[in-house]
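A single chain comes next, written as structure tokens; it is the form predicted alone.
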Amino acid sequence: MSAHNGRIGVAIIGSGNIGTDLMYKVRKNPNFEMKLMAGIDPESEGLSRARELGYEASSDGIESVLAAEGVQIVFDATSAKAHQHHAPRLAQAGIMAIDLTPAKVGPSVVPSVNMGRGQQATNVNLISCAAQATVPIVYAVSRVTPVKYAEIVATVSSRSIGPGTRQNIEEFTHTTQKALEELGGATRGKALVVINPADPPIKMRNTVYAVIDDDADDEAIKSSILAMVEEVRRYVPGYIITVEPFRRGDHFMIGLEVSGAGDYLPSYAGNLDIINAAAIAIAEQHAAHRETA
């Protein structure tokens, strides 16, 4: 691994709330080196934090990353739109791109299900913050048995919610009930995201619907959905159960709340935590490959 002290040089394209706070998660890294805060705004509150730690920070985008010495990996938060023009780019210059838009160029990725896939990508997409927090449990459900239906409810605070998400809030959705399918094991899948404006703000909230087969061994898939809540645990302490799984009806039920680490967002912006301790996890490993290959 070539990189200064044996650190991997990043770089973060996207000075808004998810980009700050994945900075102050590289920061306390030993893995990465920060090379450069990249944004659009050169008033951005990020920019300026940046500056304030001693890093880099560009108003220039993704053209004072290219220009920039040293980056292996970008994470790129920006939005879906802009994530499709910086992903050929990237590729082109041999950066690895750990995409936390709902742009889906490369692999879908949750790392508690199938952390391998994104190991030799060069560009791996995180879906959806609703998605992190509830496809493990959907799948956690389909090894055990037939998943024909799965539903999920996503909750989460309007104010943990920015303009990014916003503009691809249909994107979001799309991506998040495909990714119930495709790296869940269901047959069908549907999401459902409510931004609630409640003050004092609420943590993340999610419920999973499971429908199953009448003849399903109910232990094993407790069992399943725990251990899979233990595995997510390790990368996003605040990911805790507030529902217990049980059997009602056809389906199997489980509730979720994701506080967050505090590392720069309020602990109720949880939704936004995931997906940023779950692109930190693919870069560890992704850092962790290119030492042993």
Second form
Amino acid sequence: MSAHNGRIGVAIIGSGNIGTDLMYKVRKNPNFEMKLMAGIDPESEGLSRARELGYEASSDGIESVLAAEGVQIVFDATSAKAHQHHAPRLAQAGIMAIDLTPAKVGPSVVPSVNMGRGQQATNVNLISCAAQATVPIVYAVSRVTPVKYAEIVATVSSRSIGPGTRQNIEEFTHTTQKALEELGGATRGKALVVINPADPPIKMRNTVYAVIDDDADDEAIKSSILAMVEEVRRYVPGYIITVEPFRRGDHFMIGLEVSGAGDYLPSYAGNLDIINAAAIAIAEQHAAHRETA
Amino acid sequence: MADITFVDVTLRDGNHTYRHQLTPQIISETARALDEAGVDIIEVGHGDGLGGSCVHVGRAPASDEALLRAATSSVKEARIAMLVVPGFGVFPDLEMAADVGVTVARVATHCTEADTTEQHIRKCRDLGLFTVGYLISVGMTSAEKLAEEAAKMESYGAQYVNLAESQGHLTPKEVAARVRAVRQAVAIPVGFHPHNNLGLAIGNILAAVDEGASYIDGSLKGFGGGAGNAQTEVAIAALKRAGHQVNADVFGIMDAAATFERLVSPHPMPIIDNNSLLMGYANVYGGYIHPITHAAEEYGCDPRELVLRLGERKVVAAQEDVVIEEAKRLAKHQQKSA
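Could you give the coordinates for the form predicted in complex with its partner chain, as opposed to the form predicted alone above?
Following is the full complex, with the preceding chain placed first.
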């Protein structure tokens, strides 16, 4: 199934912050060949950057993706609404869709939690940057002791979130909340999103609160969380602890910061990296699966 | 002279002062007293609005629905409002609010992030709610930027735009400049919500009204974040003295203030203590007064250093986790140097 040069043909649809950052990550990765950058705004910076790098770029959106040759995987970084239109068309064309919008058409995947689940699916959802940063922690607690309630607060710099995310803040909050329950294993989840416009921009920070039983083993919870942080760091090296996990009344609290690789936006935009690094990890696995199939 | 619509926020912003523990009973009796006094709009709920009850900010003793219902079932004339911050409250919360008889929605975000309110403003309009665009911490940006943000909210369908000066940092001239700029940028009415950290809440209201603000927020006894809001009963008396038209009557609102004080007794009424004063001076969000005092005690750091550090970090509303992080860091630092 792989292209003649052994590389998987890839297209990105959505030329905003996420899509553009992803383009640089695809470029660095020997498994992929960037076939097309598609957007809908001919003036977008993402499209002109793609051309500068020598890639095909089109403002015809999904039509240009379907017309392009050799595209096996599409990263969709548009909006929830747009992805709902794209999903059936990509499926019909036999193209694997890795969905970075909160549309949640296909199963949700967080690589450090349920990587295997994406293997058979032709549409995989990455939920949100907040979910990618916090679901692993909730999962790390729930694999040790029941989590009655998990709450996360993701604070991102104003500059790192573009118009798509802003117009999807409802879906963003809602799907992140669902993921804390479905993937994180919490009985009930709650997600809060805070946008901070400070200049210089703040790094993405995430706080996780997990309400647990009084007799839960604090040491076991702590070491499970620390092991998980190492796991996530394997694909997002900028994922670091700022407040060590500690018990505070009926819950555990932990603070995390994510700095990015600085591929497109500077390193404060860890929120781009955490979801894009997950997208790349899933695409790599999908590619490997296809090779062996 | 101006025709003022008065919005009392005791039962929402005041929740910050009461650590988000206002009960349906307190809400019901206070709302009844405010209604009898002739207050036009009564805002109710967790301090951070719908969906605000959480570990991060503080857990409420009852559901949003129970809090709102306590108010809607207790008033005859007044309209009941809720606050919603996109990223906190979700659509089912809005639908619930409309179902229990809330008729005013104030959709709030930090003063530079108006484009995160589009979905929720449209949704509230679809639900038939009188919908307000609410800009938080307006002292953290310029008059020009505020005007742009207010215009965005108007374009999404906001029916008035409220400027919340959540830090109590601005002086009357600075307030006037912001109201003026926003008035020139939008056709919808403009509202103002002061805090009293520098003792300027009432003076700032008069300055805002002189520039054309017509919706004014206050809370009974000033019960609200930081050094408190403008004291509703004082604001109403002062507005009347200045010759403006306000529906609420002075005796009635004084009675409401006394009722509320009795209901939350022995909780102290807000005063401008040293920490609040410093927060106004350093432009730090008023809702952090309790988290700051609490974290400074728990982790052992100087609350004044903590206030200044939060000011340097330019925290916005809803960053209670940073209060803890900084308190822990300062405590460690102070231990080392001791």
